[in-house]
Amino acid sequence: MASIFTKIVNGEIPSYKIAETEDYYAFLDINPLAAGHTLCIPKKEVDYIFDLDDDTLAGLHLFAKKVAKALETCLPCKRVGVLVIGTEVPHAHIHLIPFQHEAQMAITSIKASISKERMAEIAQQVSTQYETMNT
């Protein structure tokens, strides 16, 4: 059975897409810890990040790096933090979280309330920046 992330990649579930390549997909988390909280996933459905083959794992991190650079260009933040928890959805993924304070990186924190309009605005802005930086 396909994970929710595979359904997002396949267009069965809508997302606020940030970036996409042949092998990877990045989209805004719908339960964000901060504005711009993004998930980067391989399109290949593998549950545990350390079960990815070496090339896919390395490629995912390089893809996430490019997405993080676009995020920090578009959103005010001290840094873009990286979390890999891997228990919420059975599909390997990396959380990129633009933060001002380290406490924003706690995955169990109260989620940020961000309107659909602001989510769409962030997705468009970061997606455009990603494309500009990677063409």
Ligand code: 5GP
The other form holds:
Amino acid sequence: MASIFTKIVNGEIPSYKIAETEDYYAFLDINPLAAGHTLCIPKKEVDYIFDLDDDTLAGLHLFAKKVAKALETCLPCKRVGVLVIGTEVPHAHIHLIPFQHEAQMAITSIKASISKERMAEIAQQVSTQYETMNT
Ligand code: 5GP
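Moving from the form predicted on its own to the form predicted in complex with guanosine-5'-monophosphate:
Okay, now the whole complex, with that chain kicking things off.
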């Protein structure tokens, strides 16, 4: 059965899209630790990130770097932090978290409350910035 993230890539489940290439997709986490919390995934559905073939794994990190650069331009943050956990959704992904306080990097910490309108605004702003930086 297709993962939730494959359904997102296929447009069967809506997402706040940030960026897309032939092989990768980035979208806002629905339950964010901070404004702009983004998930970067390979379209290829593999559960565990370290089971990805080398080219896909390297490409995923290079894609995440470009997304992080767009995020840090658009959102006030100390840095864009990187997390890999992968116990909730069995489809490899990298969390990018534009944090202002290190405590926001703890996956168990209290989630940020961000309205749908603000999520849409962030997605629009960051995706435009991503396009500007990569075309
Ligand atoms: P992990 O598998 O790394 O522990 O966490 C999976 C992440 O995916 C969580 O932060 C969770 O909020 C996010 N997530 C789970 N289901 C959905 C969904 O349907 N849409 C979006 N945008 N994010 C999701």
